[in-house]
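Starting off, we have a lone chain in the form predicted alone, written out as C-alpha cells.
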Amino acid sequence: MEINAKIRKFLSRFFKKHEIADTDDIFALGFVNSLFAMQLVMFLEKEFGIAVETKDLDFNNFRTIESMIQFVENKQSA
C-alpha cells in the first residue's frame, strides 16, 4: 500500500464524515487537537519506520496529506 493510501486510511478513522483532499489543511479545518497531533506523529513513525525528531515538529510537515507524504519520503531517503 502506498504512503498516500496508508495516511488516508489512518485519517479516515478520525474524519469519518469528511472527505479530505491531498491539499486540505487539516489544522485550518479544525480537525486537529494536540492529542490527535501526537497520534499522527506516532502513526507516521510506526507505519513508515521513521523517527520524528524535535526539529521535525513543524506544522507544515503535517498540515496536508501531500506534506506528510513529502515528509515521510524525505525521512526514508535520509
Given for the second form:
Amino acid sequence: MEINAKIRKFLSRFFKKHEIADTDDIFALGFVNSLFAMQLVMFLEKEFGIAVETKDLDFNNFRTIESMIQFVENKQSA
Amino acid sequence: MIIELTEKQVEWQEQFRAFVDKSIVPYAAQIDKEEILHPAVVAGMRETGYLGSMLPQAYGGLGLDEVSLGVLNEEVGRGCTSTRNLLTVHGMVGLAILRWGTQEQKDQWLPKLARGEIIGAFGLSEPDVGSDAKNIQTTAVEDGDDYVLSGTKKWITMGMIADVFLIFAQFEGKPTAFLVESTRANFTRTPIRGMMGSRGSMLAQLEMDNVRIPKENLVGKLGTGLSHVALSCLDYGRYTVAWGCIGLAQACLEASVAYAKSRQQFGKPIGEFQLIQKMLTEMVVSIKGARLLCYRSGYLKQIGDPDSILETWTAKYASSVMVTKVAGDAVQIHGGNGCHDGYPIERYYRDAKINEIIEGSTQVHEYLIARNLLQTM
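Having gone through the form predicted alone, I am curious about the other one (the form predicted together with the partner chain); can you provide its structure?
And the full complex, kicking off with our chain again.
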C-alpha cells in the first residue's frame, strides 16, 4: 500500500464523516487533540520505520496528507 | 494468539517477586507510618538496576521489554505503592529525556538516572492546576543564555529526594518542559505530609522564584511540553500505575485468602461461608480481567502500536477502579482486623484510592475514553 493510502486509512478512524483531500488542513477540521498528535507520531514511526525527533515537531510536517507524505519520504531518504 | 509470559519474562517475574518479598515488604508498614521512603529500599532498587528498568542498556539501564516492565511494577506495587511511585516518576523523567532530549542531555542524564545515582521527579501539578494541565501558571522567560522559571508546583511525588525535575512552565503562553536541578539557586521544596495513602512518596511543594537554568535544559521544542513531552511521560505513568494496581490488588487477594482459611467463626474458617467466597471470586476475576488489559497494553506498547495509548488509558482506568473495590472487599473480609494497622489491609485500602486520582483521575479517564468512542466508533 502506498504512503498516501496508509495515511488515509489511519486518518479515516478519526475523520469518519469527512472525505479528506491531500491538501486539507487536518488541524483546521477540529478533531485534532494531544492524544491524536501522539497517536499520529506513533503511527508514522511504526508504519514507515522512521523516528520522529524533536526537530521534526513542526505542525507543518503533519498539517496535510501531502505534507505527511513529504515528511515520510524525506525521513526515509535521509 | 498466545497469552503467556516468555521464559525470560517468567525469570524476571521470579526475580522481582523474590526481591519485593525480601527487600520491600518488610519495610512497607514503616514507610507508610513514618512517611519516608526507607533508604534501604531505595538502595535495593538502585542495586538491582530496577531504577533503570525503563531505560535502554546503552545508557546503563536494564532495557526491559514493556511486559517485563509491567510485571516489575506489578510486583513492586504488591509490596509498596510508594516504592512503585518511585519507579513511575523516576522513569517519566528518564523517558522524557530519551524520547525528546538532545544527545547531550541523554549523555549527561540517562546513565546517572539508569544507575540511580540521581532521582528524577515530574513537576506538572500546581496548587490551582490538576487535570487542567494546559493552564499551568508557572512561567519561563528567556534571559540571555538562560531561561528563568517562576511558580509553584504541588503534590510532586519524590519531590523531597529528587535531584532533577522535569518542570512544565508557560513560555510565551505555550506549555514547555525544562530540566531543573534541585541545587539551582532560588529553588526550594517543602514536604507535604498527612496524605491518606502512598504516604512514603516523599511529596513536596516546589517553589521557584526566578530560578535560572541554561537554555540547554529545554526538553523538546518550545510549546511541545504538554502535547508531546508530558503526554508521553504520562503514558508510561499510567502504564506503571495500572500495573501497580494489579500488584496491590494481588496483595489484597493473597492476604484475604490466607485470612479466610485461618479465621474461625461459628466453628469453621470464614472461607467456608458463601458470602466470603463471593467476595473472593469477585476479587480474583476482576484482578485477572484488569491484568489482561495491562498485558494487552504492554504488548501494544512493545510493538509501537498507536492504539497502545488508549489501551493504556483503558487499563489504568479498569485497574484503579478495580483495586479500590478489591481493597474494600479485603477490609470487609478482615473485619475489625482490616481496620487496624496490625494488618496491612487498611494501608492497602488507603493506597488503593490514590490510584484513582494520580495520572489522570477516574473521571478524566471516563471522559476521554467515551469521547474517543464517540469520535471513532
